[in-house]
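Single chain ahead, written as structure tokens, the form predicted alone.
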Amino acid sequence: MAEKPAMPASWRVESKPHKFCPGCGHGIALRALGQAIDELGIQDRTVFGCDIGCSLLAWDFFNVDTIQTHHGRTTPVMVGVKRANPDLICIAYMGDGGGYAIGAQHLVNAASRNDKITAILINNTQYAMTGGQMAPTTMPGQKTETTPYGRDPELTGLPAQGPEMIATITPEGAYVARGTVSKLRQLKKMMVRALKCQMEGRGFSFIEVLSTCPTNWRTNARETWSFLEEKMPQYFQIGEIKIPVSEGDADE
């Protein structure tokens, strides 16, 4: 096996901790992605791009060139970047609003023209940043600032699949899963196989994470795990939805 590349003590620096609200799950996804990067020794090529929203303050989380866009802009800026310098890996990191609501469009486009970069979508039910309003990814009955009464698919319609539509309108060659903050090692593998996909120019990779919000969902511990392992499982089925196969990943 050949040696990962030595990182560059330029590169090397100490931890330091995030931004979010305790028990959020920012934290655990980011890391998931940090180690797929470390991995892969791809930091010296990585551009980061954060949408607005709780995952902005990701935004010096890591030691690699990061671009914070407009609300929902994220996608086609990172989008912009590839296709001006092919040789670099491209992240897009979004909330379920910056992918599902506002940014849908960009979202849709660049996943049909299997556009080679990667996003990375936090799935938490909910808009966090501006105080827990009901959002694309809302579950039915699911009580917000908006839906004090629980979320009404009759009026609102259902929480949106976005993995399962990603999957559907990208070419052969695409990456499209779902992972939970939950099974951290899962979610660095389909991390790892999402960077794969675009190192290796096959096409748009795409991940959903399942997440936590204690504070705007109004749980203790037990109660947030208990939403995130057991209920929102019930909608978000988890799991890698479209994989395009390789010599490399058969047999992992």
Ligand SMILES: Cc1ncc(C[n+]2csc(CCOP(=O)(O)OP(=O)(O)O)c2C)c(N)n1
The other form holds:
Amino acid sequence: MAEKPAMPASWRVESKPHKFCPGCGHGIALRALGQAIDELGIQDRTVFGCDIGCSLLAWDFFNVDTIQTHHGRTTPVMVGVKRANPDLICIAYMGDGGGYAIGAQHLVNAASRNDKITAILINNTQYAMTGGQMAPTTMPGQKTETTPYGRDPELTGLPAQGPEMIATITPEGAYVARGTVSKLRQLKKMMVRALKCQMEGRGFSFIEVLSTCPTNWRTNARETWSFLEEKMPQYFQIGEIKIPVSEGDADE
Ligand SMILES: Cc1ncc(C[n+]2csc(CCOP(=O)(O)OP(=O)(O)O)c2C)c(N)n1
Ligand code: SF4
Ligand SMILES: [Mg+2]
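In place of the form predicted alone, the structure of the form predicted together with the ligand is requested.
Now the full complex is given, and it begins with the chain already shown.
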């Protein structure tokens, strides 16, 4: 593809405050994604799709073309954009409710078709935007608005293992990882690898990101960080799960 000219200075927008609650992990995950986009020099051909949920607060976060979709439908919308113009770099950004519940079929179908898009899913263990209801990622015993006595696996199962499932249904060449907002350098490297997977046309790329939601967890700063670093990894293993043969392990 012919090299595109640099983005004119007049297109750049002034920086402004983000809209996430204090202590929210969405902004950290987006920072890693933004750094990866800059490092790869793909800003002018990136299309960012965000879901309904707190992910939609990112609709004016980046100076890239952005589409805000119906809840759970970010993945098929970005598949459509990619199929219409394969030169674009298409990123579907969603929550765990959007990706693993209402939009689960879209994620599964895009992964098994090996669509050449990048999906990034924020795992904050519940439906944040609507006030903290149980999601497929809610952990056993975790209290939410709809599990006031704690999630009972007998009644509602165990937390979804999204990356492990997607690694199983994608062919060789796909990229699948689980990162965390507590390891920004590792997370950025995962973002770079996922985007490179798409740029090189190798296959579907997917990153689940362990993230914080102090507002619905009702935690102070110390409790928030220990929930992220100590409780969540008991159920969600951090690391690269499926990498192309030519790539090594991500740095910590
Ligand atoms: C079709 C449809 N169903 C339900 C809703 C209500 N709704 C809005 S945001 C949301 C939860 C989002 O949770 P998640 O995807 O985990 O994102 P988070 O807010 O946690 O980042 C729901 C159920 C909706 N907007 N549209
Ligand atoms: S409700 Fe939770 S996920 Fe949503 S912006 Fe606030 S802290 Fe972040
Ligand atoms: Mg959520």
